[in-house]
Amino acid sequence: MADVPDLTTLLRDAPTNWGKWGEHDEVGALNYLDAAQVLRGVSEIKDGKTFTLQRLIGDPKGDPVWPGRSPAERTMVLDESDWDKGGKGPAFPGGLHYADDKINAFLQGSTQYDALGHVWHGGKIWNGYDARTTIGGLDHASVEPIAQRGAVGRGILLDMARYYGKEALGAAETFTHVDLEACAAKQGVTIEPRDIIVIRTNHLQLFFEQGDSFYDGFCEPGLVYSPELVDWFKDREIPNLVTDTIANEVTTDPNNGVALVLHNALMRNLGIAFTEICDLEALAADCAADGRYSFLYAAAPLKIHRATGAPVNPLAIK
């Protein structure tokens, strides 16, 4: 696309909450989430199913990342070898032994919280902060205030493949707020003021079919920027976005040339926690047998100081 518009002014207009819960808010639209939320959340337990949404960390098949992002690597440090002949392995009174590892993984490459102040524009994060406050970690909207907080309320599924007939979506499909509602009202479900939206792709699936050509010309499917769509999001006052794919967005908008619109217009600017790489695939197959969309979600990522993302595995209960 030959004129790109920068994301000041493809933005320019476009609402914010800042300063809505005061100058020194770092966890945004979770706000929204108060004890009467939890509670209407609790609520949608019927049944006491429990579903966990993180992907595994080291899955033998690969783990999906963002280009330019390396997997995990999971290194042994200690284990029965080590109590061979000739072995480093401690002594302890009684003779124990034991098994210790450790991992070097980007915070964002595995099921994860992204920190509001994750991505940014024309020099300001979240809520204003300047981005100056990001070098060398942040200083404000950090993950920790999201993972000292966390996440719990009614969640609802809209499983965008089984709306379109899919086993899975492809590269470059877009949907928008109104396939939301409609993919809602073909479930058999309301989306209600508050409701954290969990949405389900299976894009994901051709990683694991297509190997490394997965990513050649990467662009995932997903929500696509309009104005009305971010004014849909704030209206509705949605705390949290919850996707199986790695960037929650269509990765390049197909109308603008942009990357990443709604990681602005959304996250930026509403405050909108973002959940990314989640693997829906027992909830969506319970939630279709069973004709109930809607669940408690409850999440917190991993306390790291000054963080960009942390790594989590949330729950949704039926």
Ligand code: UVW
Given for the second form:
Amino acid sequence: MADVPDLTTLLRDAPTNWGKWGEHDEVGALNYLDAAQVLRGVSEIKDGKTFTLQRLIGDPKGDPVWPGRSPAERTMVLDESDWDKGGKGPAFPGGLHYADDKINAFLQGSTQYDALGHVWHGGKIWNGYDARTTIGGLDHASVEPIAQRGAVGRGILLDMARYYGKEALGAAETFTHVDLEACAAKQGVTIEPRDIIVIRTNHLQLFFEQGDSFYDGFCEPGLVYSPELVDWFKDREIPNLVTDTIANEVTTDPNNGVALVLHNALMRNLGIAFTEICDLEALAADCAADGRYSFLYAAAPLKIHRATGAPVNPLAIK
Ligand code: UVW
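Requested next: the structure of the form predicted together with this ligand (the form predicted on its own having been shown above).
Time for the whole complex; same chain goes first.
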């Protein structure tokens, strides 16, 4: 596309929440999730059905990751073979044996929370911190404060794949806040202020079906930027956007050719937490079966000092 604008130009007039929670804030819109929101989420629990939303790390069928990242590698460090003759197994009184392993993983390479300082443009990250404070590790708005705080509230599933009558949304398909509202209406549920928005596309099913060709012309489906969409998220005080795609939004905006506009307009500017690569299949099947699309959502990523993101296994409890 000719004349792709830079993000600074595109988002020149876009609103921010910088300073709203003080000059030292590092968790942004998660501040909306106060005790009243936790109790509102708890009130959605009716029968105790529990769903874990993390995608398996080390899936024998493969781990979908953003192009340029690689899936986690798990290495066995100790197992029973280490106590074979000449092995390195340590000798403990009483004959204890044990298994140990480690992983080498992109912190953004599985179901994960992005730190608010994970993306930026124009030299400023969330809350106006200087982007140079990311060098060597995030001095501000790392994932650590999000991990310390956690995200608990009323979650609402918007099953966009079912709404469009598709098994999975295809590459580059887009939808808007108006479509989210229409999906909610069809599901018989209302999107309330401060809801944690959980969007199902089932797009990653195509990763498992297509293999390497999944990455040809990589462009995930998802929400697409407009000033009205940004206002919608801001006015409803949405704290957290959770999806089952790798990057939570259409990868390249078809209207302007810019990559990951909403990472900037929603996360960098409004402080909305992004949770990516969730597995929403069991939850979605249950919601379709019982017609209840709201639940308690509870998640806390791993506490990792100065990190850009961290793995998480969110819970949805109905
Ligand atoms: C990028 O921002 C590049 O990736 P993600 O937020 O999906 O981890």
